[in-house]
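To begin, one chain is listed below as structure tokens, in the form predicted alone.
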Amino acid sequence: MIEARDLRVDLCGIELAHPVLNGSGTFDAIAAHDVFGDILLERFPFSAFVSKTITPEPRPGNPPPRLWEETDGVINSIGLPNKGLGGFLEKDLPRLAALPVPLIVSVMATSAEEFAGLVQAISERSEVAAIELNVSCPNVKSGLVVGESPDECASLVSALRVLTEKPLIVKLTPGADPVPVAMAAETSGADAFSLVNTLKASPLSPAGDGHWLGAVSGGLSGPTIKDLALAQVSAVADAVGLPVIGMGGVSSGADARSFLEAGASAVAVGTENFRDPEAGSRIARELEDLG
């Protein structure tokens, strides 16, 4: 008989009941609570909740169509719609604070100054356990994607580190070798890493009349990118001494175990949430049963 494993995890000082989180933007806890009521709180599928990415000002998102379904994945061009910092603090944070798990807030901006404003405001809130830095957006001053440049990422993390004592989780992009970026961020004060983000993709319309997505390109996710994600998670975990949250095609306990064996301390479920809203709980149970 296989003995069930102890799934408890310490992530940057945050105690988690199991290592399964959600990927930012892939599970709307507020909408789910509106639909399912308090049973959602009783059966919450994740050990910590990562918010949608928050930007300084409100964003409507990209024009439709926003989704393209592949055989083994999804290309999304949602475009980070959100209420902006003020709307998040006033309307979303009070409701997310009622969740029965630690709250991680994802933030993104196009300059260090804007990032600083987000981190300072979020850091002041006791409801927030950690901050995830989505560094996949170009810096308006340099034109570089922060997550693709070790120097840019190190500079940003250094500037933000002095503003908060909360853990800073840097979400790395697969668009460049993540190892040098992770190493630079580690020396600058990062507490953990999450990877991989989606891969840039641009599906064509089946009617042969151009690109399908309203914004032309989007991000590919799901099982189709799992092997690439495992390789990058393994490389980063080998290179740094900080926790790594692995993601990219996690849809079963066996997938989660593969990421943990590759060096991840925890995993995040993204695309699978669209098919199965209780995927997080199921994957945690499957992982426990694997022993």
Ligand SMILES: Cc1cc2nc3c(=O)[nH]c(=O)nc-3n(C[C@H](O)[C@H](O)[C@H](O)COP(=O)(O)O)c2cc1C
Given for the second form:
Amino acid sequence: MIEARDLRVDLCGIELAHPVLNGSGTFDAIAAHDVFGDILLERFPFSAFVSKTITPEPRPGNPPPRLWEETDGVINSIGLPNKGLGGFLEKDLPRLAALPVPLIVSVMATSAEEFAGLVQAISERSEVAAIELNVSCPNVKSGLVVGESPDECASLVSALRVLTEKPLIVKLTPGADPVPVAMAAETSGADAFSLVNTLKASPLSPAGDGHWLGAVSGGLSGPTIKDLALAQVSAVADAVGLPVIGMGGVSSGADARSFLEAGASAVAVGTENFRDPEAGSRIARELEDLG
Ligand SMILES: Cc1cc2nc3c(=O)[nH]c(=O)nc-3n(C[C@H](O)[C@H](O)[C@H](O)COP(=O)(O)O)c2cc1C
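To complete the pair, please output the form predicted together with the named molecule; the form predicted alone was given just before.
Following is the full complex, with the preceding chain placed first.
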């Protein structure tokens, strides 16, 4: 008899049934619940749910068009539309707390003070298992993209570390070498890393009249970035002693296994969710079948 492979993972003290999460912003669990009903809760595709990134104030997102399809990926300039902290706590959190898996809330702000407000408010909520810091935004004071600067990232993580006992996952950007940033954040008290976020890209209009996206540039994701993501995940996993959630183009169990072999403790599925809403459970199943 073939024994089922035990896929359970401990991620910073959070028990996961398998290593497949969603990438922030790529699966709307509330809309999916409305469309698919309770079957979604019975067959939830991910072992933990990562929320869309929330910001202190509501954001409408970027002007359209906000999506460009590549042969093997997409470029999005969605621009973090969200209800803001207040709207999230009031409207989204009660629904996300009803999901059958641990909840990770992704936050982004443009100053340490704003980040602190988000982390403090989220930290008070027992429904939340961990906080993901999306550090892809520029610090309004220094102008530096926090996730591209080891010093900026270290000082942000130090400032937030004292505010919460919940695990802090730092989501690294592929726009700069993530290794020095990860090493600095580890020293400052980060608990885990997730990478990669999207890569900056500016598609041109097929009509030849300039840029396609309303915001001019967006972020490239999907299978086309997988090899780059694998290299960065492997470099970060080698350099730090903390768990790494690997992502970037994961669309099969074999992809997931490549990230785990590169040193990731878990993987996240992003763009593939738009093609196959059940991708998370399929990929976990395929991973199990790979033995
Ligand atoms: C439409 C879309 C929206 C996204 N929104 C967010 C977001 O709100 N916060 C975040 O940290 N990453 C966001 N991402 C990045 C993904 O979480 C992931 O890091 C990236 O897409 C790479 O994974 P993939 O190639 O599997 O999509 C978004 C990606 C896409 C395609």
